[in-house]
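Just one chain follows, in the form predicted on its own, and it is written as structure tokens.
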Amino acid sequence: MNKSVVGQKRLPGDLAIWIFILAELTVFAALFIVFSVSKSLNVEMFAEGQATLHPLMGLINTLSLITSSFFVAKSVLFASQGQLAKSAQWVWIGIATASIYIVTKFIEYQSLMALGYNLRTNIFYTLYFFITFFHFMHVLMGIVILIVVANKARKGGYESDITGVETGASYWHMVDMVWVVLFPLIYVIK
């Protein structure tokens, strides 16, 4: 079992995922800066655009992803205890909870587009759709990674080394953390 030596600190998962996470966070940080600067240059347009968003849906998405991350964290705990079947179950529960985000985001996109808003409406909607869809694609990729982790855990594939479970969880927590910043930036802060 891949367990940390008492008192020894290490990053969970594979080093490559942390390099990837750092690169992804850099891209999201750049997008957040572009959004913030554009907002400061177009205050009225951004306020009008923000008023058309659905903060309740954004809150549902936030709760969905935070809850999903909690379940994925529980799966890592069970994997570290050698309980791979339970680990797989918690990953599947995390995936199911994250699916609420997918459905809610589709509904939100559909309702905005039905009102005539799209990437070409103005800079607010260009950035809104681009940033949230970029995050949406990360959620989908994270779900695919979690499906692979859950299937491998169910088959006992992490008996001697849980690095794969930690790696998938680390990526998933990054996706969650980005939304926790994205939600207030785009939906809440005036």
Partner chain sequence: MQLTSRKLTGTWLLLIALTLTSAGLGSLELSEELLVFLVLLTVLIKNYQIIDVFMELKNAPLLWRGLMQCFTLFIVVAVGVTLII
Contents of the next structure:
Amino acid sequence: MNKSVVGQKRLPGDLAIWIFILAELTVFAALFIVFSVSKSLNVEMFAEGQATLHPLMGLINTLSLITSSFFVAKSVLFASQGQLAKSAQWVWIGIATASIYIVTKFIEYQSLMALGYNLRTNIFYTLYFFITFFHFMHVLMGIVILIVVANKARKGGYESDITGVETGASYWHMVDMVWVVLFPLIYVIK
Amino acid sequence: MKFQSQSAAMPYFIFALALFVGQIVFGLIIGLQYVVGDFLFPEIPFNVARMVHTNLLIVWLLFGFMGAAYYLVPEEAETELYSTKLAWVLFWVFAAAGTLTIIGYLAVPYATLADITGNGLLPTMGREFLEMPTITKVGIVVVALGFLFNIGMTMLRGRKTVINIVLMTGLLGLALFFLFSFYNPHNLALDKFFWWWVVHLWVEGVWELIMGAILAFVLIKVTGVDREVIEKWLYIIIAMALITGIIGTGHHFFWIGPPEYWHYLGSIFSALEPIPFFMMTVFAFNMVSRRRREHPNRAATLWALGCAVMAFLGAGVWGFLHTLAPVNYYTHGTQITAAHGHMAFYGAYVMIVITIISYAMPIMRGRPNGNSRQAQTVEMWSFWLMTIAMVFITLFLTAAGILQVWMQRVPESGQALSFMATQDNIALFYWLREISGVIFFIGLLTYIASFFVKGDAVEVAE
Amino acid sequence: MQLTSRKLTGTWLLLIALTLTSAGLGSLELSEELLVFLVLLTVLIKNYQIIDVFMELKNAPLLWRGLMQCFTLFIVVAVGVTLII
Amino acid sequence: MAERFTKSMARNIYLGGSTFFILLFLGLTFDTMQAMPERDNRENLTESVANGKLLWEENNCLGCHTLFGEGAYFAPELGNVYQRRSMGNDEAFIGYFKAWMNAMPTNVPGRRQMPQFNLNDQELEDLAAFLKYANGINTNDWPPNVEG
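To complete the pair, please output the form predicted together with the partner chain; the form predicted on its own was given just before.
Whole complex next, starting from this chain.
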């Protein structure tokens, strides 16, 4: 059980993950700024490029990641109440929800590449493919982390201390946060 | 010294310093050739002296890393070295191979050396920093395998600390990436692409692990700060080094053939490369300010702090200065690159090797509390002489580089000055650099002299 | 203030609503500046909600909550400024 | 606060982070290799060019010159020397190149000296072919001007 006193300030999860999350956000910030600067330097190229994307798939992905994040947050809540079996269950549901993202992203890459677009087509596609793929790899990494957490929770690994669940969840929320910026930046603002 | 076998580091350190002296002598020669073009020509042409200068640097740093490993791995693992005899045999093999190679460079024309050593069978020579004959490269691999075996067995037998694991990973990576030096296709663009897998993934990848491990070891020893704290920092710093540094390789792919997207990837990730160096500086100062004891070897502490600062300046700031593709378009391959190279190598790798030598040598010589106060004073003088001289070398080369960019690179074809005309125009800075180099050499001699300064043994206030 | 299941669900619905809103904004014929401003506003609100509720940083030390909020704010403002210029 | 900064978490970040970026780097390398045939002028990589490259290496030309900005910074860039000296004419370039190589060293007092490498006619032609081939590699418009 988590014995935090009500009203006392505490940072959920391991401090190391927060340092890492800030580092990750720095990398993404750099990527986003490069994207928006390049966009204002190449207005037409970016408009043409964005027209070939699939905003609906982007929307589905946003919803799936937000919902998955929500389920994982629920799982932390259960863990903090000592209901570890339920906690693990919600982590699995979160992973299942995120797999929607993986499928849609895969379809979107497929359809773009079938049209002959790739990393080398022009600056827009370089940034589109790199940023989204970089994020895609983060989702995969997050899922691996969540699987580890769910397994450990199922085996009762967090009975005395739920820091591990919080750490995994915090990373997962960061992946969600990044997509929340990425979706409007790449898909919506034309 | 906790374990007798740690003294295997001694010959490595001594030989490293001897080669360091050689490196600087040749540095002075080529520095002078920049302004007095026919100096020592045709006996020692520039390309030969330059090759000796850079190869000695690499080889003496490798000797330093090996010495550091022989010293700290047994202490960390809390066991004797697996085989002291192997360490000595490999020392002589490596020292002989290195010396013969340098003699080869100086005694015969390079083409003759290539011919004698059978470069035609497996051509690997004549590429920057990897000029050594193929047979020497094979020798390096053999020595590295024996060394890794020796260190690895020691580690496996004893306590597995984070410092040992990180050091071992770094050394393994060093050996692994060196294998790319044997890949030399006729296709120039591919040759250059994979050449960077050796050079960049060494100095901005696995060498940083080695540096981090050595720095962490010395900081534990001189500050007495809890190992747990230092090890966590070490992990986070090297994680950042690899996260930024691996894709950061892209900043070398801008103008050698690979596609344009490397401009973006290389710029973004290498712009973040100063972060681990900055963290290292914060870390070193933080640990020293939280120290639990006043270690009597103040010189070693000074080197450790200086190393962190200079690595940040040289590798971090001076690297960032010209790493963005639009800037690099103009600065690539000018004296700005040379400025960065000098300060980065000195700050990160020369100073870390001197740090461990400064810490370990007195102990191996039976002075557990460091050298006498008089000797330490001399050593600290050498620190300031070399470091300030290096700062000036860097500044003068940067000034030369900026002028070079301005005259030779920025104007349109037809209006730009030719390379040689530009060189004539910036000769003043080359003279100033040479003078700074002489001061650096004096600093180095002062450092060597500090080993021979006697004086009263340092008492420790418990 | 203890986190409750109800609070989580409420935040989730808010995030969904804001996502749909921002997607809808893209299909309206707004001026570029207004679109950028409105969309980035939804992004900022969403990320602050994620930080406070999902990440549970509302009750965390000020340093960490502040760092995360500043980072988000920085990204949004930097993107906004570079897009509009 | 610091007590919940665990070493195992720091280690996981290191291992996870570096694996992640190594995979990404390998993926990008794979993509680059797909792109190279259109960029690296491999269709002009003849036997003579290959021999020229070997001569380039075995005489340590990079010890003074740069090639695509890499090497020593003591003597001019040679990645674009074909463009700088040929006027678009192969014969002219080879003629110029042979005359230059055979005139070395200049022995002008105080000036930088290029050694005499004693290459025969065929070798000089191979080396010239190598420099022409290098000039044909797509370097993203580097150097900024003909001076290199």
